[in-house]
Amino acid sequence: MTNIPPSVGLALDIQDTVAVVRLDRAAKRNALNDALVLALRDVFENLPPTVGAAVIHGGGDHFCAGLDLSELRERDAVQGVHHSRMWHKALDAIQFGSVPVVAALHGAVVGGGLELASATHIRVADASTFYALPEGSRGIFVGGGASVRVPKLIGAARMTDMMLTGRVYDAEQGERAGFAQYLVPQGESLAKAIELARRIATNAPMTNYALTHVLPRIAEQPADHGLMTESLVAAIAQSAPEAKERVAAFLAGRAAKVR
């Protein structure tokens, strides 16, 4: 999906091997409506094969302030399930898509915005970032995957506290809790995210695939199942021609050493 109507509020910029995806509804603090969620799904399901990593960021002062409540309408239980599952499919396209995804966070990372961020693989926050799950105070429950993804970042107890009390985490508290892996000065999260994505895109594709698709599943398997899965994936990865070339380059002294 390359020709995205401006009215959708999403922009895609392919920078060599990195796809930079911008939420572009600054007047709405990049709040997510159905059209934008579906556009995210389409973009990540149709990235060009030349792309090795992606970045998601928000235009304006915020990453994403959550669900666009102005478009919230009454649904019966069946319609509500289907709507939630639509979000699940869209965010699965990010988490389990063709490439690793880095989120550049600033300002509000709230509600559905936190659900979107938690579907990415690496999160870079700047000093203006804050996190919240206000659904509890609004009489609703998360429906875009937060109940599965957020506890894996910060634990179920912290998420429960956020929803019961309305607690807001600032950038430093959020980094300590596990919302973000990197914390940078205000205004620098996008540059750092693109830097990381460019580095990620140089990895062997099978390694990146194993880290984004297999590692999360191993983490949920019983230990003996996980170890067997690890053995199988390790054997597949090291048998790839590119892996053999990289190991040979290291042994020959042509590859950089860890310092």
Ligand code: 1HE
Given for the second form:
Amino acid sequence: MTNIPPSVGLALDIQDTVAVVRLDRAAKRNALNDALVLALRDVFENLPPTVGAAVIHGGGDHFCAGLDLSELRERDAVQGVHHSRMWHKALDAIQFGSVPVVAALHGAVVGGGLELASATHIRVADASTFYALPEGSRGIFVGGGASVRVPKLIGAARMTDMMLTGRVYDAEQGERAGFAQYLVPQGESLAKAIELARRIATNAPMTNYALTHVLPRIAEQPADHGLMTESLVAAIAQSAPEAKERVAAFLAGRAAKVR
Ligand code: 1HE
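Mind pulling up the form predicted in complex with this ligand next to the form predicted on its own we just looked at?
Below is the entire complex, every chain and molecule, led by the chain shown above.
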């Protein structure tokens, strides 16, 4: 398992089948410096096989203030590309890792913090959450995957507005726009995220794999390719012994009904 030096500001707590990952730089509002981005990548690339889902949250009053601006020094174009690609690799390790990931949001979810949240599969926001892309006002551009992932949540027009005007979405507006799938009272996002992760960890692994690795690819395919991919994955999933057992359990009255 990954050993994370305390100075990095990332804590990993394995709670049975759920890995709880905490950004732990509250004094700097969990701003993401290079060491923290690399540690995130290492943690999500090395989750133990006993883990079936993960939660990511932030210590202190905010989820994450984005890129650590104190490290934003003069970079030449090549260094800039590699820095951005390092973020892409780390956030890909979350989106396309071994398990579904739930983000528990509160306070600031801004800049690279929003890029991090948008690489997870489910976002649970509490009432204190707010979303922004201050890159537009800081004279820079997003570099951690926001231009690909954020429009999939809220549409390119809303992202353009956020960056051109500095618009901030509060928790309710954010849920309506599509940033978060769940909105809970202040202080309750972590508990709700862990509850969801525990349930997700009970799903058949192939179902979770199909949802995290195949569905986003189907969404990028032309419709006829997507339908073919869907048929192939459906056939693979239903041929797994676990799927047969689950269907048999329902038919025998041993599995929960949809309520
Ligand atoms: C930081 C950072 C940071 C706080 N990098 N140090 N992100 C931003 O432009 C957001 C900048 N941050 C803020 O707007 C505010 O800090 C918050 C709304 C998130 C929180 O406000 P508040 O009043 O709770 O905290 P604070 O007093 O502003 O900050 C507390 C400390 O954290 C302070 O340091 P201190 O040594 O003076 O105590 C701040 O300097 C520090 N801090 N945010 C470095 N971001 C892959 S590309 C991604 C590009 C981006 O993400 S750009 C957007 C960056």
